[in-house]
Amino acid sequence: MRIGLFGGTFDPIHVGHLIIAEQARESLGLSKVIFVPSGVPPHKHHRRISDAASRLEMTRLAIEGNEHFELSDFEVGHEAASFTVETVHHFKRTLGQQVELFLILGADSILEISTWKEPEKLLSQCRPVVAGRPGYDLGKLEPELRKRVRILEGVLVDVSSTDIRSRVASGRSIRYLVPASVASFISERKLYSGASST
């Protein structure tokens, strides 16, 4: 059995995230793809980041009707920093040692992964999966690293969570970046209103 991880802050969930998950999902002939919004993200401390409970629900939201996709709240239960590296193994763990990982990416993350903690480790025990992204040479990735990446080919969203939280503060639509009941939720909540946009 083939299941895809895709972890993120999810600060918005938006539909290029979607839509890399679906495309991973066709691609791979994943039997489902678990989104696992990260608890306390250790590389982005930079920034205020919304509450877990309003990120678990948004993403909830975002994969409703998709029976393909489904939502973890593992990490969001963890008062200290996620590392994907302990996401990981608890999965090899409780899904079976007979289960084939792939961790869903995008290209921002891959080019990076080597500052994360224990990378060879967490390569060990799942395969990268990476989405292109404006802006971003994965021609840049070591050539051992190359090797382990599944490059998802005819994805490249220009979408991203800086740009909706910007939209939001500043009063712009967000009208199609989001699954509408996305939206109302930030909406209701207020969310990102007067928010920065780093």
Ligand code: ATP
Second form
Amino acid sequence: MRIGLFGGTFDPIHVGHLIIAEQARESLGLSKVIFVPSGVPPHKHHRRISDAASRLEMTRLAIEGNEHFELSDFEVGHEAASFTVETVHHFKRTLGQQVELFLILGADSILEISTWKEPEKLLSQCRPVVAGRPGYDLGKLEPELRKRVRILEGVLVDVSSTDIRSRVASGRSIRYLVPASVASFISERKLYSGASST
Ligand code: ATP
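Switch from the form predicted alone, shown above, to the form predicted in complex with this ligand and output its structure.
The complete assembly is shown below, putting the previous chain first.
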């Protein structure tokens, strides 16, 4: 059985995330994709991150109705910074050795994977599946790493959580950039409306 793991800050989750998860599921024949919102992301200390419960709830709302998508609170349950190598190890152990794990990443993430904790150990436990992203050149991947990565064919989606936060902060529309249920949640909870949120 093949399973996809998709980690992210998801602050907020947007259509770019959903589209690449679906592309990965379809092209690799994944039984399911498990979305894993991060606890305290090791790479994003420079801004205030929305509380874990809100990011978890937005992810739950976004994937609702897709029987192949699941939510895990594994990382948000940890106080300390979450490292992907530990998360993948956790799923390898709990899902069983016969499961083939695929790690879904955007181009920006794979280009910085060498800065992550124990990249070799990480790559020995799962196969990265990478979606292109406007502004990030996958041609810059080291040839050795390129061989171990599966690159998804498909549309490039020029949407980021940063852009969505700044749209909300300046009162612009985020309609169609996030599922309607997520847009309602953001508006009800008044997320991203403060100046320090981007
Ligand atoms: P931010 O703008 O806050 O940095 P983000 O939009 O990059 O957020 P994350 O939650 O950090 O969203 O992303 C989780 C994963 O999804 C990362 O591997 C990232 O590369 C990937 N990703 C996010 N948006 C896209 C996109 N539009 N196309 C391809 N990959 C994406």
